[in-house]
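First, one chain by itself: the form predicted on its own, in structure tokens.
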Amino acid sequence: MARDSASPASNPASASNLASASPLRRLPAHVTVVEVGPRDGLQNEKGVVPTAEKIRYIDLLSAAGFAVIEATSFVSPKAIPQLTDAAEVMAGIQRRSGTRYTALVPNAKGMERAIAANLREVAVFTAASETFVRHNINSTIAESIERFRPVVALAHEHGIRVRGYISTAFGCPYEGAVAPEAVARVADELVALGVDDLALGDTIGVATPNQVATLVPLMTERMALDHLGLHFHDTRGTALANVLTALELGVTTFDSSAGGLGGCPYAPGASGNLATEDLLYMLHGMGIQTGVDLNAVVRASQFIAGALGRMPTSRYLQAALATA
């Protein structure tokens, strides 16, 4: 694949010099990119990707150097048939030293499966809007929190880290605008439950930088800044602008999906996670280190594109392939 020689992201020394001269202030030196393509990217596909191809996809992402890869989900096969092979996937991948592999777990049964699969990190999932939770997992927010109680207890008993996702943190497909106070209430419940990290999800891609600037300080009253992550969708083209705002506020963990795959099966019109390639290009060009090889991510996206039979939406990926 041809490297974009005009890009400072291709030259770490050049990127570092750019960062030191940047008029932007308070930017972190390093960012953790949580790669969610194997889970959030593939769960929204209409077809089922063969297990062997999922394993190869994750291995390619591991080779790119991610610190965290969300590999699968231990949910009911009826809920998300695309991820019914979670145990087989976890047994088949080559676990890279320095990469944390995580999975979504909805309840105690899912947690037991995650423990059997030798996971050291998991995520639980609720939302800030009642209607979304009802459509998603057929419960209230309060009931979802109660379901997580044994999950967190089991996880901590086995020394497993727990991330708490709050979906619809910036807007809901059924209720519209979501008040920051509603997000804060759910965050309080998750923190009281004992989650180690919080992640705010822009489920339908409606967030704008002013919302980010409002929510992040509210969250840091509840969770240390280095334990807060943001999960943006690029449905309306504002994901990178939101990342930039969050960077200036000190956030250092962002979720993204290789190629821009995925969305949310419960949120109409919400296709398109923030593409990992686009995020890395911006971060590296600003002199922010991630430890991830951008070209290796492109190779992983090319592989999964072949498995899916279509080209992902990442702008960087499309530009790189056009000039290869």
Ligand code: HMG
Given for the second form:
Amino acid sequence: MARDSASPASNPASASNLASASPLRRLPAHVTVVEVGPRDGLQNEKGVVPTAEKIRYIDLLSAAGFAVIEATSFVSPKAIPQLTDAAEVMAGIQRRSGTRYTALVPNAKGMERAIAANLREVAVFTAASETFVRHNINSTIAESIERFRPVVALAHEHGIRVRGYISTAFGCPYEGAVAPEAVARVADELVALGVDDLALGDTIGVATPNQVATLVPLMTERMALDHLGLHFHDTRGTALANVLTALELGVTTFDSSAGGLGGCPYAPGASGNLATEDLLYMLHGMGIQTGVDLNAVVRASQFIAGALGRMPTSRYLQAALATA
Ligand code: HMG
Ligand code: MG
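To test you: the structure above is the form predicted on its own. What is the structure of the form predicted in complex with the named molecule?
Let us now look at the entire complex, which starts with that chain.
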């Protein structure tokens, strides 16, 4: 069985590398890891995972102790046929008291479904580039913001927290480079709508640390640091370097997916999210607390690997299984 790197004794790298003794400055003592595997991971699979297996997967992730799990999407079944069972999934899981469960919602219809499913938190999603928004949610950026207006109002009427995602913040599969000012403009619109949290998406995994260092201060002019999340895909292997840069800037919320599943069907060239195991290994090794049990995440990834019939890409997972 995999060893949990949270224990310095089990991790040779960590003993001399605790946050308090680290020469790196301003590292947070605690980080919130948002587990997006059941949503970002399963939306990108060719096959549809049976509802009972999704429920078991989320229950295993809940047992690992995540503070937030993005469990599904209340989107059009034509857009994402893999997640049409969102209501059944939310009704079937065992909700752990320390975990917040969230889901993507693109419009008022999705919000009504999320309310009926007793969600306490949702995420609206747009992007910093017009072509991606057109492919993903069939609107302009401005139209997407107008669509979110009733979503945010309805959510807040019901005491539901709303995250606003800005995809393609670091680059677009259709338009290439994206100007930081374009990201800031969309952030302004979302903040004006009243979203509670902002998340920047590196949808196709092109981000590099200098971009993180440019965009994080632009965002914190608009949203408190502890309400800013970063969502890296690891297509080009830069996700952990980006996380390290963001940690030094004080960011404390990172998205990742168990095993490294993930990708957007409307973003050609996108591959998996930053793997949760790889992120936890680095954070725990640096003495940063997450409250998540790495061994339990490995068990969830092994379960979903069996359901999908293939081994996920997480480097930690592969190393752990090779030495088990
Ligand atoms: P549209 O076709 O323009 O909308 O899609 P519509 O209002 O004309 O609806 C079309 C049909 O869908 C209708 O059904 C609606 O009732 C139905 P019909 O009358 O044809 O039978 N419909 C719905 N059904 C259930 N729930 C709903 C819903 N809405 C409409 N909420 C729309 C526009 C936005 C709905 C569609 O494009 C959509 O659902 N897109 C979602 C795409 C998606 O989920 N992409 C992946 C997530 S984003 C991502 O992965 C990036 C992220 O990870 C961050 C990052 O990495 O950057 C978050
Ligand atoms: Mg994503």
